Amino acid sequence: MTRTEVLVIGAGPAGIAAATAAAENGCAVIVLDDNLSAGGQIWRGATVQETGSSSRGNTTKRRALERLRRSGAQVLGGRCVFSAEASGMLQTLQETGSGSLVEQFHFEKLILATGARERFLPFPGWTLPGVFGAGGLQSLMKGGYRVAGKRVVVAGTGPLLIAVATHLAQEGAVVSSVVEQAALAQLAPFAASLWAHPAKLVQGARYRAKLWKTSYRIGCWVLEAIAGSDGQRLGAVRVTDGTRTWTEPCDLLACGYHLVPNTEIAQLLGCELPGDFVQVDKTQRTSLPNVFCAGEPTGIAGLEAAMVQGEIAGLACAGVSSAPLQKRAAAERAFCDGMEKAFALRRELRSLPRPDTIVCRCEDVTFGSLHGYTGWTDAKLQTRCGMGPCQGRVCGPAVEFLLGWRPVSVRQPLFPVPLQAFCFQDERVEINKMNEPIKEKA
């Protein structure tokens, strides 16, 4: 059992900013993250000690990690939160060399900086080897996956596509096209609004300049992933603009339909969510007085928004005014609203899956088998959709978009936890002995 004044869940940019601000202003701070090191998805592979050339010249990342290190906040990696109570206690699961370990953390104030995940929409062939989530493929590259010389199509929606395409090109991939489903009429007002955000405009222009050989197709979407000559792996994709259809050969498809906020812990605690996002005030306080939230769970707005919101939340926990930062946070929220409208999903995507297209990959549930049920709970009980290891994190948002079903509740544990993890060390040893194969006597 560990006690702390401020507990931060998530060590991405928002969590790093929150923990740093709180610790620098005298709070005892612990940061929990399911990854082994700080950085989150956007700074994957970072370490709290990373301050030199290994940061690849990313000044913002380097400075944030150095401030976190100097602040005195304690970062504990490899902890997955599976249970939480608003009264001030949560439980984590840690995989160790001797097995699984459950830890309890008691807090006075809690900051949720749990980030977001990709939204996947099923279409024929989306389970073929060679089809990745856009952000997933980017994370694999950061982990050493080689894409040099491979033909890649990047498809879906959102600013992440062009960022991923740029990263792919830098790693030697041949990016044949970026396929954006949003129509020009949607994107034009958003593009015009970027003049109020010069840093984002410059960043976008730099990305596009690095992809000058790559086609950027607006108002188009992938209809189907097609197996290659071996019949086992991706060989091409069928793309349409709603009028004509064509085939693009490729070795890899990076496909993602924007991001879905990770709000499961907030829902478990009882925070109010008026829609898809956690409701917060100007100090990032949720509907619960001792719980704050920053970053993507409050709205998908990018790195700058996450960092400023995190700093505001950390200052609020320390009782320090954040008034000078709140104007910046409001501007980022307005940017978030514009981005949500610009990249809204078109209705044609609802007709992509065929009856035999897999929707729930954990339980092999097809799209056709979901028809005839009254809602999420009914279909879940009858088909096991959403009952696999991901607990509906992948198929849930897809089913919500395709059929309009929303999960009715979030329950603990948030993911499967082995019973052995709740035992004391000596009890785990006895369980291991019981599970050993019986050796026949000579």
Partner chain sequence: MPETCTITINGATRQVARGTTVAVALLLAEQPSRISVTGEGRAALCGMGTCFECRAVVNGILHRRTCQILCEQAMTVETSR
Contents of the next structure:
Amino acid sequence: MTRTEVLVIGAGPAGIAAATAAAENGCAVIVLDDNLSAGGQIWRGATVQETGSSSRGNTTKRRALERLRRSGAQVLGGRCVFSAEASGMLQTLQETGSGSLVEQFHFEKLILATGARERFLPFPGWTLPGVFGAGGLQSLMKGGYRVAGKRVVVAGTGPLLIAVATHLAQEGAVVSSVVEQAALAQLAPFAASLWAHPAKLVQGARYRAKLWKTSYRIGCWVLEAIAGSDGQRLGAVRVTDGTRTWTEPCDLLACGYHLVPNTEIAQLLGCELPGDFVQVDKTQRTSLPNVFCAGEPTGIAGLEAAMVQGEIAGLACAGVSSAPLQKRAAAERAFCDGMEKAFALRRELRSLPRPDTIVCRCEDVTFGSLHGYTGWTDAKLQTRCGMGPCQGRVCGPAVEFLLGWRPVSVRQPLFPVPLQAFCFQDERVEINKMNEPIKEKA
Amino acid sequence: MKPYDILIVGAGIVGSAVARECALLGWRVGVIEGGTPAGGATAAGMGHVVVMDDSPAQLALTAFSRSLWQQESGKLPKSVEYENRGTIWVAADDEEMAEVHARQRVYEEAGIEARVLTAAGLADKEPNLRRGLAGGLLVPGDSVVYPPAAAGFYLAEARRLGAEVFLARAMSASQGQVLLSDGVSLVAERIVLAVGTECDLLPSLPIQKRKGHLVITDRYPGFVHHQLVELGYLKSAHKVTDDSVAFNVQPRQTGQLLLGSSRQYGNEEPQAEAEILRRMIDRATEYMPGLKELSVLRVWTGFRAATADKLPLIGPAAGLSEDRSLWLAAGFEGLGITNAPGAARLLMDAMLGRKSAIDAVPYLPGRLMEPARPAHA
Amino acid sequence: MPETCTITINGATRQVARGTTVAVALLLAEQPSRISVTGEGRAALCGMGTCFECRAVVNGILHRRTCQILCEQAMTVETSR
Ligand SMILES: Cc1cc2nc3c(=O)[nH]c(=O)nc-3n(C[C@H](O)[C@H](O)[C@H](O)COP(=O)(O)OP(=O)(O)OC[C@H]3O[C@@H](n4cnc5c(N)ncnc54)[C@H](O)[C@@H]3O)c2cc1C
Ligand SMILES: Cc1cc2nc3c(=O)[nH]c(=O)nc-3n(C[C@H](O)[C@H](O)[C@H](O)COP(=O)(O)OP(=O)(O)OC[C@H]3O[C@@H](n4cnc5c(N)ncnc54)[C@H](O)[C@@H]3O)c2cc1C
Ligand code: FES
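Could I have the structure of this protein in the form predicted in complex with the partner chain, to go alongside the form predicted on its own above?
Below is the entire complex, every chain and molecule, led by the chain shown above.
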């Protein structure tokens, strides 16, 4: 059992900023993350070869990680939080090649910085090997996947598509097109609002420069992924602009429809979520007095918002005023609202799946079999949709978009865990006792 | 408004089975469900179709019901996941082995096939059980089903035959009239309360909630072949006061394992509880150490509708209510999946004045007129 | 430390760069991570531990999320069936 004053879940930009701020101001801080190293989705540890040239993005990352290290906050990677209680305890599972380990952490204050996952929408062929999430392909590249020379279509919606396409191009892939479902009229006001965010504009320009050979197709979407000659792997995609439809041969498809916040832990703890997002006050405090939340779970607003919110949450835990930062946070929130409108999903995407298209990939439940039920629970009980190991993380948001059913009931374990994880008593946990966090003087 | 022949409150497995029986007679049937059809105890239960010899009346009803499951097994849709797994009652020591022999004779007398397994025979059938167990009793005719789909099948059959389903809560049910939460009022000659553990329509229902925990794993095909239950299960199911746990593991058709079981009174919170869960899992891993490493997908709880004599309430509400239009099909404790088809048959027999295949008297609700409620802490 | 490690995927030996995730090793070997309930070959989708499509048998342990596990010397990986 490990005790700490401040526990941060998530070592992405929000969690890093939060941990740094809290630790620099005298708190004992531990940061937990499912990923092996700190960085979250955007700064995911480029553990294999970092071929891309060092850009401003990398500088920000380096600085943030360096400052985190010096702050004395302790980062524990490879720990997946599967249960949590607002009274001050949570449990993690660590998986290695040879087995797994359960640990207990006790905290006074908790900062949820659990980020977001991609939204996937089912379309014919989306289960073929060769079809990835957009962010999915990017993180697999960071895990050593080589894409040089491969023809790739990047599709879906959201600002992530350009970032992924750029990364692919950097790694030598041939990005034939970026297919963005949002209509130009929808995107224009958002693009205009970028002028108010110079940093984002520079980022965007750098992206465009890398992609000069790529067609950027706005108001288009992928209808279908088609198997190649072997019937086993992706060979091409069918793309449409709503009137015209064409085929683009490709080896890989990177397709994601923006992001879904990871709010499971917040829900489990009993934090208020008025809609899709966790409710927070000006200091990022949730409806529970000892629980704070920063980054994507409070609204999908990107890197800058995550960092400033994280810092505010960290300062709040340390009892330090964050008033000067709050104006910036508010501006970032406005950016989030703009983004939500710009990348709103078009109706036509609801008719992508055919009756035999799989919606629940864990249990192979087809779209056709979901008809005639009264809601999520009814359909889940009768078809097994959402009963697999991902527990509806993929099909839940898809079904919500397609059929309007909201998945219910978040339960522990939040992730599959070995049966013996439930048999932990405090004295047995002591076996895995770790050192109390060591604090360097700030 | 034209009256229904029968209104059934509750679309769990019991209400749905009753609805189908009535629809088969050509009756005008209305089914009222306030939550999700099959979303109550039926969604939480294990789906072990099992002959139990707790009492002669229980043995008779479970054996009769199991025979109905067997008769219909060829016609059930695939989604019901009917599998004739058989049960092995596992004996840990010589004392329990003596019990195995005694029960074998009881089953035999009732015409239920049951075979004694030696220690070696048990290990051969279930290699993942720990070594050193004394043996067991194999009941080959028992089976496993997926309860929500079974209930869904009954209800779909009833609808196909003309039954109507109302998705609303029944706020009152008396004198042949049911008032729904959406303002609709329905009338019928008879009303059946198949309400599971919910007693608000008839507060005199002598039913108590008995909480149970279940754990489902990822897919491990071939890890377990039969439904395995420790012989001590009967003892633990029998106890009416203390919290208890027993080793009970079920192989699902998916290759998943469903692990039970716990029994608690006086706790009506749906949350899973760490302490009893740990006891339950410790018990399971004592019998089957290899379970420890298996990956768990989900944990949930459910409530059994317990009566003082552990037998269900099937028949007219007479004795519990003056209302001649009220009938009951409730109080099935941990055997409602098994007993749903038998109960539906007995209820129809009573309504039609037909002779039943088994003596229906032990299940008549009036027997619990002066409800001797089990004491609890 | 060596720059590569040797692992076995579905019986065949493969060299992978140090720091490669098991999910990626499967992709590079063009082996599905798992065979779905209806018999389709599947591979990693999300790359971040949420979709469970990359589940495979690692060192004999079933249902491991391979995108969250790094290759180690002498590791055995099999498609989950
Ligand atoms: C044989 C069998 C196999 C199963 N296999 C799997 C599996 O492989 N994977 C899996 O994930 N699940 C499995 N289940 C679990 C099944 O889904 C459970 O019944 C589970 O409890 C329901 O899941 P849920 O969270 O979607 O719905 P529930 O949590 O049951 O939600 C139902 C609805 O009812 C409400 N509700 C429930 N109880 C109460 C209450 N007491 N008070 C107020 N509201 C309440 C909830 O808020 C919710 O809106 C299996 C069940 C059975 C019977
Ligand atoms: C942990 C556990 C394990 C079990 N294992 C087994 C097993 O292995 N084998 C076995 O045979 N049995 C088992 N059981 C028992 C079995 O699940 C139940 O006996 C059975 O599901 C009861 O079915 P039911 O239709 O009576 O009740 P329910 O399924 O609870 O249905 C009652 C329905 O009535 C509805 N309702 C109630 N009041 C109203 C109202 N006023 N208006 C409208 N609708 C209303 C409810 O919403 C509900 O859907 C188990 C139970 C538990 C809890
Ligand atoms: S690829 Fe989605 S969990 Fe590993």
